[in-house]
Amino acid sequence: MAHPFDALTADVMRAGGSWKWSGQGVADGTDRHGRPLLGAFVAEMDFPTADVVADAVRASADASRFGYLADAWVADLAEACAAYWTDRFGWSVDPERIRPVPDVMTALVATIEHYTPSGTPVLLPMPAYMPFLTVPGRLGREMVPVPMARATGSFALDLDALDAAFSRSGARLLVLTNPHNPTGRVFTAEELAAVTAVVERHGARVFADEIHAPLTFDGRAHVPYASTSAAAAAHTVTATSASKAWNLPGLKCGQVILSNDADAATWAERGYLAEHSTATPGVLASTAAYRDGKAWLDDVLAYLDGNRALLRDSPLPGVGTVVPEGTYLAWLDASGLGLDEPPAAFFAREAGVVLTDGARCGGPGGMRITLATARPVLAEALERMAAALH
């Protein structure tokens, strides 16, 4: 049977005006054959979200609630947040722990400038989202790119890599995201209890990116870092979001959850600026999401199912293609296409689809393409991509 989502075309996405269909000429641009640009390289769905979340968000309108946020709408974001973790993923969080940022990002600078050492370098497994590549160095950090092992047509931490480059650069800080961004690996228990023994050889401590922690197939469990031993949990910072599964990064909310009676007190010290920016509205909308959004995620969730099976099913004659673990985002290597230009490039010229570039993700060589769209708009996507190879 159809779902409602299918109904979604390129069209009524484009007139949204959201970045992923206006960014890069997506809006009105064309590719050789004439053909309108498809969007396929911003992290987020296409997937109007749940009636919940939309239902607190014109509740907050009505009510005039864009004022600072109040301590009660925070302790119910809390509250609301450290239960969605229980439930879903077991690790019994305390809310007082749990505090609101406006994004990721946010809680990654945070993280930097309170919890490491002045001046000592950050390790980033490659490749890796965006931004993290970058904002060490903004901050005056040397970000120091640790490759990822291939491993089965995936991807895998390569432990000894990690602690040859903690050795190396003296860096104090893991950025750990998972699941992974871009690859979409789901990392296990017995792989996050490898990274512990090597953060934990050297002194360091691990910012864990979890933002896509409710966006896992085939039976996988997402395993929350600071869950697996008393260790973990003394050297890691998690940060997370309703952004993603509930699609909601516009409206600038996300929560940091400290796992350890010394990071919790530094964070009451230093942590207000980081808090600062918070949207109200954001609050209110997460919190209806983790209490009331489980529904409308395990119908998104059985959707992107899908779209991975159109993906796993679709040649792509000399790309090797990655489908995802975790995440509505997939790994795309056109390494062994022989181009003489990046490969996003030539999709977006040839097919009309607008890919991430790997090499802004530290993968020269390879994509990342965003899952989470219309079934026909992606199988157009993947067709054209096809035509474009033969």
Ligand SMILES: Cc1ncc(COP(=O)(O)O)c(C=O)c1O
Contents of the next structure:
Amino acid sequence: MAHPFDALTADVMRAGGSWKWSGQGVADGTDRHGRPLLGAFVAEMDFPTADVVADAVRASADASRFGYLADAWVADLAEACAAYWTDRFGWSVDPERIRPVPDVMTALVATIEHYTPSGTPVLLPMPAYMPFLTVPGRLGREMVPVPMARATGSFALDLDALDAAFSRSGARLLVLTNPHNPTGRVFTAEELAAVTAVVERHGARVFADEIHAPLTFDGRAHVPYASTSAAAAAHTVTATSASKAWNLPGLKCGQVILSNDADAATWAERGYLAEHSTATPGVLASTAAYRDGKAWLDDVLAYLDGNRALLRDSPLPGVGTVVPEGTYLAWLDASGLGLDEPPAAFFAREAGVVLTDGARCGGPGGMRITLATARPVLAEALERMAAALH
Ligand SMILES: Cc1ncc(COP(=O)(O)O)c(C=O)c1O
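Alternative state: the form predicted in complex with the ligand, after the form predicted alone:
Starting with the chain above, the whole complex follows.
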């Protein structure tokens, strides 16, 4: 049966004016055949957000709630977020330990600055979310890339490589994204426990980026890293947001979850600046999403699952497709094509499909595609890519 999202055409998306459908870095916005480009590079969904979210933003406007954040709104967000995490992920978090930030990037900066010794390097499994490659450097920290292991058709954390990288570099922080962008991995409790053993061995900490937590498939449960053991809770700062699952990254509201007394005390003392730019309408909208947006999200997850099936059933000759376990991002391994240019450049020109080039994620030869679009648009993108290869 057709879903209302099926009716969203590329023209509708272009008219929406988003970065994904306008800022594609190609001067005239067409491919070699003169076809308009299809945007598949930004990690956001082309679907309109949940009514409860839109209603919350409208209510903010109606009541002129554009002032600074009130404590009551922060408390309400924390309660809604805690209830959602307890209900969906089985981790009961004290709402007092959930603090607002504008976004996950800000949480990472605050974690590096306030929770790691000055000047120490940061470990980053590769491939990774693009800005993570450069943020440590901007803070005067070395970013130590640790290639993930290629398991059959997928990726895994390379624990030995992480162990060696900690020893070699003296890093005191591991950036652990789960569900993982861009590989789509949803790490198991066993994998996370193995990470804890390595991190503990080096007296290090974890920044657990769980922004994609609500987006898992095939009955897989997201396991919050800090929930896996007392040791993990004691060395972790978790960051999340309603922004990926309910499609509201421009509303600038994320959450930091603190899982031990010492970190909560440090945040109380030093977290002020990180919290300061959080947007009031974003807090109100995120509260509505966590509290009343579950049915909308379940429908979106079912639709995204259909897009995963389409990806799985649309093999691209010579390209390895990694169907995501979570997130709406998929990794395409084009290293076997023998192209003499970055694969994303080839597909932008020849197929008019704008992808994230793997090199930007620290995974040259690969590409990241965003699946969260209308299924007919995804079908067209995959058909164009296949035709370009033929
Ligand atoms: C894994 C991951 N972390 C962080 C971010 C950035 O989130 P924010 O906009 O909250 O900084 C993204 C955005 O795509 C992401 O995929």
